[in-house]
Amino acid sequence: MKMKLNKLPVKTTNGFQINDVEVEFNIPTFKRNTDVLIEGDLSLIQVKKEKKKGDLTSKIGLTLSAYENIQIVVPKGVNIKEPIIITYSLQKEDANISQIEIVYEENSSCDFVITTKSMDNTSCFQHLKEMITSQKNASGHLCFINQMNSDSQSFYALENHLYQDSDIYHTVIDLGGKTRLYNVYSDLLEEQAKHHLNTIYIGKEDSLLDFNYYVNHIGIETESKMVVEGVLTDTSHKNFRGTIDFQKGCCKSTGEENENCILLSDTCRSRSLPQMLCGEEDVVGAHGVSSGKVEEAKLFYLMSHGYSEKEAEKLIVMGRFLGILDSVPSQQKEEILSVIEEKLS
């Protein structure tokens, strides 16, 4: 059946075709909901997981029963110094229906790592939801890494709960997977709460791709950042909506969205619409779209310097991505470099 997924907010015009995407989609029937490992030191931090039965819904569109929560708490005044390392591995018959719950007290820092992998070449499914919520002066960077094969779906959940000094930085690296939809929902509740949200995309075959991010200033000079840089190739096709909403009283907040994409062959498809919503005067907003071919003259000065066609193109690729990858940990960035590498070859 085909479902109507990942909606805006806020509807613009039909003519656009991206107020939301048409997915062909079966609730798949799996044997087993696939296993977690969580590293790192754990011995300052709470952890509780547990099976549910009820239903787990989000702002992508989809409700699906039975999953497995894991919540974590980082107590006041608790600094963890490396990041903690969550590891989802989908073999055969295994689907990932998870949701994590992150809870930062007061003046409390925690960094984390989220992947979810196929550890085959059989079609996989996910849906991950995470709800984060920043206390006063907490902060972290979650970095979620999609490396799901050409076969699989990817539903992909994040709801923000920011309070006043509060600092909580994103980065999303999508790698993988045949239908992959991400939805990004962020409050800035209060006073000087701050969200960063980067990502980075390759779209291959015939490939789905579809963003959907909003940030939602409430408190007075809150702060929001979006860059999204990716590469497209193939028949592969991306819609983007990137939503800066600004509500009356958010005196002197400052918001801005970029993306980029970088199209590689004449069948892919890239659709982005940055929209920004004011109800505030006293406020700074700023978004920026870009999309298409390599430039020229690049290509013609690494040609010039003995690089093929296709290394040129690689190079100028991971120039745009490194600015973002410089903030994910070193053990991560050389798997991820590894995997661009391939992808790009």
Second form
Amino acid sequence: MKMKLNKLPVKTTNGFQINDVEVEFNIPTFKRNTDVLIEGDLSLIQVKKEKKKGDLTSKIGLTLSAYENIQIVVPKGVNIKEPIIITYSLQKEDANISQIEIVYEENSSCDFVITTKSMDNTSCFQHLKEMITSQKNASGHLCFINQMNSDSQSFYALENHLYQDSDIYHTVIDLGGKTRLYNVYSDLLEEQAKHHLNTIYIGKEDSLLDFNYYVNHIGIETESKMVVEGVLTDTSHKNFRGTIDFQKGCCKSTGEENENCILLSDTCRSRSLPQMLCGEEDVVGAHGVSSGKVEEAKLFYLMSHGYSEKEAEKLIVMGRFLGILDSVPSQQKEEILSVIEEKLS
Amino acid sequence: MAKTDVTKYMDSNTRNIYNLKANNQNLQKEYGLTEELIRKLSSEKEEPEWALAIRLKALKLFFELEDPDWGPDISYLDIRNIATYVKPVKGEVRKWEDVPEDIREVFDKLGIPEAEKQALAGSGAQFDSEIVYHNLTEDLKKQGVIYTSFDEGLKNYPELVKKYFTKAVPLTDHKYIALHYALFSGGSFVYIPKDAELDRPLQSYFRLNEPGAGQFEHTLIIVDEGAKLEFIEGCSAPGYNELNLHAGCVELFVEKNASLRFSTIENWSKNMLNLNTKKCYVSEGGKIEWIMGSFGSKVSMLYPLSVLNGEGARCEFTNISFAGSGQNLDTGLKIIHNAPRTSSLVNAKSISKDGGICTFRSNVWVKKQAKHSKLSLSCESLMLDSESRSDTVPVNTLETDDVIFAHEAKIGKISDQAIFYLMSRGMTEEEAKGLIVRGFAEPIAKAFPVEYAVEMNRLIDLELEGTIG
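Having seen the form predicted on its own, I'd like the form predicted together with its partner chain now, please.
All chains and molecules follow, beginning with the one already shown.
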């Protein structure tokens, strides 16, 4: 079936072809429980895993019933130093329909690394939703790594509700899948709530990548920043919609978005809409977009030092990604780097 | 002889020469939108059959097409309440002295004849639905330059008009372009022959005087190979309590190595819906330069499209919008890079105050074949209070890797530090803010011909009057 998903929060003219994305897929039937592993120091947090029969609805526009729910509460004042690792392993045409709810209570902090991996070459499906509630002065870094195979379809939605002084840092590393849709919705509800969202993607073959990010500045002195770095090769297509919405009354807030896309073939397509909606005078909003092939001067420099064109290209792309990868825990970072290297080879 | 009663509209927000009203009683005024009216209109204008066929097809399309489901709300527009054709009884003339007195007095106050004497190669003036005056210097006529009303162009150069008419902007583009093609009346037809260079601009001025009326002028400009033209378009209307509608259309063709600078100062009254459509096709080595200032209207939806169709074609777009109380100015641009080594440079600014809404909406599309193209887009928005809105909606699509593309945008308020600095130099807060706003708009004002830069600055002063300086 065909569905129009990932709709823009405020519609623009249809001729611009950015209001939504049309995706063809079969609604999966549940076959077996996807393997999920939760690792790390769980002694200080509350973790509840259960199977739910109701509907899982996300802002992507999908509603699917029967899902796995993981509920995590980081209690008041608890600070966990090492990240909690959650890994979904998909195989045998799995349909992973899951939700992770994380509640940060006041003054708590905890980092999470959530990975979805294909364990074989079968075509898998995933609709994963994360719901984050961050109460006063809580903080955390959530890293989502998508390592699905090139036949899989992945729909990832994140909803943030951030209260006073909370500081949530989110990193999305997109490394695989035929169809990949991302939806991030953040409400910065109270004073000085902060959300940073970094993304890396690699589009290969005929994959479709569709990002729809929305940050809603409601509280005063709130801060948001989106940085998206990507590379497209072959006949891959990418849409990026980033919306910063300054609501009236969110004075002294700042919002910034930057999207850079390197195009490594003349058959790929990059489309972007860095949108700013502003109903408050006393804010600072900025966005920047740049696209094109790898800069010739950089290529020339590296090639004059003995690198082949392909190696030089790879090095430049890796360099662009490193700024974001530096925030990823070192164990995962090494693994990600080797996957990126392989994909760019 | 028409009774003359030119008075100033003394509303505090809009007190200026643009509110002069001509009390013209000798009018032919038609309401509604029927096939009968369309046939009558076409017959009175003595149009060829093919032009009537276009009108009738467009009429059908208007009733079939939907209102836009995005952007400003215009659902309250009821075409039955719009005077779709308003014609002064006296026709088009070549001397200002022959223009009816009441109409001439309005144009005199707007400085149109004076501008023609001093700085223009030719000028035209439209009052409601019809052109009332058109003139071109003799030396340009001898060079083969054609500058006439669109209706005259259709009558006197039917083959040339037919070749280009509706080719840039098709009837199916949107609902209100279909309305335009059903009712088109007035506007200008310009043909600049090969290698001709005009040292002075041509100017058409469009005035909508009647309350509740619509204006549907069509401007068709062809700049042939190697030729150069600067064309200035001015628009204004007095304020009324009734809704007025402007659904004009501009079709521009810039042929090989030709260049066209198209400047517009739009100062419609704040009861006007401005649903204008502009498109330009640029051939190899050609250049289109859009310079636009949008100050008036209740709602504007205007996104000029440039199609860079030939290798090395260029587009420069410079725009400023200023939305005050009750205004929703949804403006922007579209550019299609359709050939190698094309380039575009965009500099757009907006100012909103007193609850005004400014939206910058753009769509830039680099097609697969447009290798080695370069694009640079910049938009800046300034908000003068928190009652206003400023939105930026820029869509960019790249279908080739061999392109250099950069886009940046900023939204913000007037810097407190800058105000503090200027106040420490003896200015009041209002004077300091006024100076900063004028400085913000200055790079755009510089792009206009000098007389229009002065007009633009005067409009900014009027908008700021009683607000901040």
